[in-house]
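Given next, in structure tokens, is a single chain: the form predicted alone.
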Amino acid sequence: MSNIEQTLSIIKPDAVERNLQNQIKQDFINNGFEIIKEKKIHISKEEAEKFYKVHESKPFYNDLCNYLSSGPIVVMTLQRENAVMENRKLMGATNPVDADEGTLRKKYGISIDKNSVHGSDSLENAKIEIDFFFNH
């Protein structure tokens, strides 16, 4: 049985700037995703805070809050088989220095906090963030 989900895609400020989000995309379509809904978007300090309420107590919280509201994003709705975990591991680790070669954090991250993209962790994160970008 096909087990058929949607997650989040954030191609994020450092990305749009550096004006990756049509090679990102790309990336996600050569590796089975489609997109279902992308909007390009930018948030206020408030929605980042937010998106990520679930980082809250985290020392990185505020600027993580910072940087996504720092300029354009794009948003995507994407769907595959094992859409949730194959996304993460298109889009690598954290650190784009520990990312393996390939993924999309190895390619065009720049740091850890400008790592280009972000995916949600899990199913139920997965309806949460959608939620947050498509249905309010």
Second form
Amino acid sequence: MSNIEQTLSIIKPDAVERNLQNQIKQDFINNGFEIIKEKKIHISKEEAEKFYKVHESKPFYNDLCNYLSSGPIVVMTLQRENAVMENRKLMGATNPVDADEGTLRKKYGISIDKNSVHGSDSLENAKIEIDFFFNH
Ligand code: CMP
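For comparison with the form predicted alone, would you give the structure of this protein in the form predicted together with adenosine-3',5'-cyclic-monophosphate?
First the chain shown before, then all remaining chains and molecules of the complex.
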């Protein structure tokens, strides 16, 4: 039985700055994802705070929001079978030093903050995050 899902992916400022967006988009396509929607934007700190609200209580929240609003990002809706889990597998561990060989964060990530990509962590959050960027 097929289980087609959509998930939200963000190519973060460190990757856009290094002009890696086409390479990363090709990685998604090579791994069976279809890019349904896509836009390059530069969000404000307030928007980043809303987006990362689940991390509000974390010690890294302020730095995280400053970072996501520090430069252009590429936001995409990705679709494939089991998209949420498959995207998380493709991204690898949050910290690039812990990420498996061949994953996006291993290939492109610089640090736990500059880890090149964000992906929704559940189907429920995927809907909220897609809505946040594309239905406002
Ligand atoms: P992301 O998947 O975008 O979700 C939240 C981000 O917080 C995460 O990737 C990391 O880039 C960043 N972050 C910074 N410090 C930490 C930490 N100690 N644990 C988890 N995430 C962190």
